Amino acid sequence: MKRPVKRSSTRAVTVSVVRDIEALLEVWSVRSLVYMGEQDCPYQEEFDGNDLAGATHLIARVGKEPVGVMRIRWFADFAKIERVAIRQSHRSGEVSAALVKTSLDLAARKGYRRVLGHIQARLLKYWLRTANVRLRPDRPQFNFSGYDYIEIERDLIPPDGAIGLDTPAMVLLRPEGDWDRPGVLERSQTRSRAR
């Protein structure tokens, strides 16, 4: 069996929200490829019905390439980071540390102190060093899909600006994660207001 070789990136990792269905396709690619490709997921345990209400996806590309994924759910006191799937030949560290600075600094913006994860096991010792997370007291390490698993926190310190109830209107309405950008409903507003 041919394995893939590990790529020594030339070029940078762009990391950026999902927000039309091919980036959808593409998250879902790389999460087959990764879950039931090489880990022999379950169909139905790797799409558990989460993808879609609640969640933010981010994608990781190479170029034009989707090498790795990230989704977040979004719960009330916590955000929730979960299933990230690097693609095999994208495994050098720089994609999922990528992966992992834009999910803190989004939860940090959207206001939220404190993140949560559930890792396999096997992974923690690379969590602490490139994430700067805890293992959470008390809590029973699990399992699900033949994989052990454990929880692990963050807290953030939301910046100055970050996202709240006081935040303007037209920058609420722009699309997740591209609030210092005017959107499509601010433009709309040179409009004709005849209606």
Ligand SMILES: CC(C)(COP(=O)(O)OP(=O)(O)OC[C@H]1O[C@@H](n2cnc3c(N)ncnc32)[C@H](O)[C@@H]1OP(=O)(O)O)[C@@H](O)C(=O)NCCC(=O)NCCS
Contents of the next structure:
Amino acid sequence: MKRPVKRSSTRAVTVSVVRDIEALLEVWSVRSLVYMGEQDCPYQEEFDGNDLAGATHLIARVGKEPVGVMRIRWFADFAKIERVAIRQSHRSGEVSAALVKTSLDLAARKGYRRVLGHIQARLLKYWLRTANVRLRPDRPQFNFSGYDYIEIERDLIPPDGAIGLDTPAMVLLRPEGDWDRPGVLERSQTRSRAR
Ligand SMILES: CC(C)(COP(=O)(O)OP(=O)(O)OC[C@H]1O[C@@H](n2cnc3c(N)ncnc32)[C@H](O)[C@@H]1OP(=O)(O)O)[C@@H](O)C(=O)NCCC(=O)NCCS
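Can you give me the structure for the form predicted together with the ligand, which would complement the form predicted on its own we have just seen?
Full assembly next; the chain just shown is listed first.
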């Protein structure tokens, strides 16, 4: 999924699924700037052991420059959106809205019907506006890394063609989020079979 989200007099913003180590380094750079630099989060808390196991990262770029990131973790019946971080130079809504929308679209396409978020309590208005979420009732506030957190959720409607058990094999084999164009394994079909 590589989505042009903004055309302005300057340069377009694109949001992509992270698929290689270099892009992951860009994600970690933005998170270091924002969470460690701005919010004084200790390294061990920001890099919490959940970046590689079961997570998909999204990156927003202007040209080649990474300007915003977020992470989605996949559980049995819900997806959890996390670690949204926008470089100060690119705040104002557009980049973050594009990232959040891409994360929700990706989760819906994967067949998820529910998204969970643990958000900084002070940002509730932002989340209500940006992601059309609701506050989870009867869930306690908690805190970590110096901030109060609350739980939000939202329902998703998987689109036609959502990924499922009966998705054609060659579609399922395509790179995460890039299910609408032929992947490298389809091209391999023209090669003669190995014995
Ligand atoms: C939260 C964030 C992703 C939003 O980015 P954005 O959409 O480009 O928008 P802005 O930063 O301009 O802020 C959006 C809203 O959040 C509010 N906000 C942002 N930072 C805030 C802060 N430190 N304290 C209180 N409110 C804050 C803004 O006041 C604004 O509210 P408004 O639109 O009602 O005026 C971005 O501010 C960011 O990266 N923050 C640091 C990382 C972070 O806290 N992530 C969220 C964890 S739940």
